[in-house]
Amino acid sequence: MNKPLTIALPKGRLLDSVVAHFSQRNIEIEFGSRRLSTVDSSGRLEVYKVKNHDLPTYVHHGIAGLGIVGDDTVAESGLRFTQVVTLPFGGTQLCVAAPKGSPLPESAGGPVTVATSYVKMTRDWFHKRGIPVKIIRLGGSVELAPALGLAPYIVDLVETGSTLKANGLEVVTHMTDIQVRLIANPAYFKLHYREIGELADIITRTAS
């Protein structure tokens, strides 16, 4: 038998779906108390679970040569990747959110100060659109910063929007589209092209 794919898979919100997914293809993968590698039950591949922001640089120095990431984390990383399938689950938006009531960014007058994690995103819709900006990092949390005085526009990842709501915020301006991709170390696809298309049909096709 070939030699198991390697593939990165993010901790956090996206493992649960993205192990359900697989398990209703027959691939089944369990890490077991605290480990952080495995091998599914077929042998089909070798899965590694890393921090999300880090997917991105494990993948580009091919230590995995897949991973299941979200747009959001490949913009922000800078990083060029082979886009292999698209998932059908864990899409979101990336949004402009502000308390209710607030003026569109663009009709604010002068610099627009946004509390965000994704800067480089943020940056580049807002220099795009020939809109000031002032961004400030914050690594989690961000919808307490209007509320605090800290800036008052924020950028997140908006699902339902019940967070905002509950602290007082509304979107006033969709940014883009989020999905959840399988990516491929670009030299790593070239050589492991039919064994990664045999993996993207699987995991594409409606579950048996």
Ligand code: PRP
Second form
Amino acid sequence: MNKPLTIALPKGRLLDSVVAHFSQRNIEIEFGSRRLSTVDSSGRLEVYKVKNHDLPTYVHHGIAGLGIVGDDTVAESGLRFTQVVTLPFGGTQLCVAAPKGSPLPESAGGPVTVATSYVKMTRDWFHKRGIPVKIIRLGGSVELAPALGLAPYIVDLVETGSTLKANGLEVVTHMTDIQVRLIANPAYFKLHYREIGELADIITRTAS
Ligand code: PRP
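What would you give as the form predicted together with this ligand, now that the form predicted alone is on the page?
Okay, now the whole complex, with that chain kicking things off.
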């Protein structure tokens, strides 16, 4: 049997969906208590559980040849990968949001202040539209920023919209859709093209 493919999965809310998706296709991934690496039941995959924002680093360095991650995390990393397939879960949207009735100013009366964890995507989006922007970087819970007076606008992921609603905010502008992808280190992809293709077929197949 070939050596297993190496794949990094993100800790956090995506992990359960990934494990369930693979399990429905007879690839069982189980991490023992506190363990961060494992081999799946078929011996096809060696799996590493890593912090979401570290995942591109592991794949870029070829430590994991493959990874499952959102477009947002890839874009913020500034690194380039081969996009193998799109997964049918975890889709979300990156949006500008603010307290109700706060459209983005139309004429420049100084920069728009935005709190976000998505600094690169936010900067690119505002610059592309010629809107001066001052970005305040936060690690999470950005929905607090307008109420506390840190910034009138935020940029964040919106899935159901319930976090915005619960904090008195609404979407001002949809910026981009975010999908979850199987990505590969480009050199690793060339080297393991056949096995990665087989894996892609399995995970894009309808569950049996
Ligand atoms: C994400 C995102 C929003 C929330 C959106 O946060 O940053 O806060 O989910 O989901 P909703 O539209 O379904 O309410 P996450 O739970 O990943 O934690 P974070 O605050 O640390 O980013």
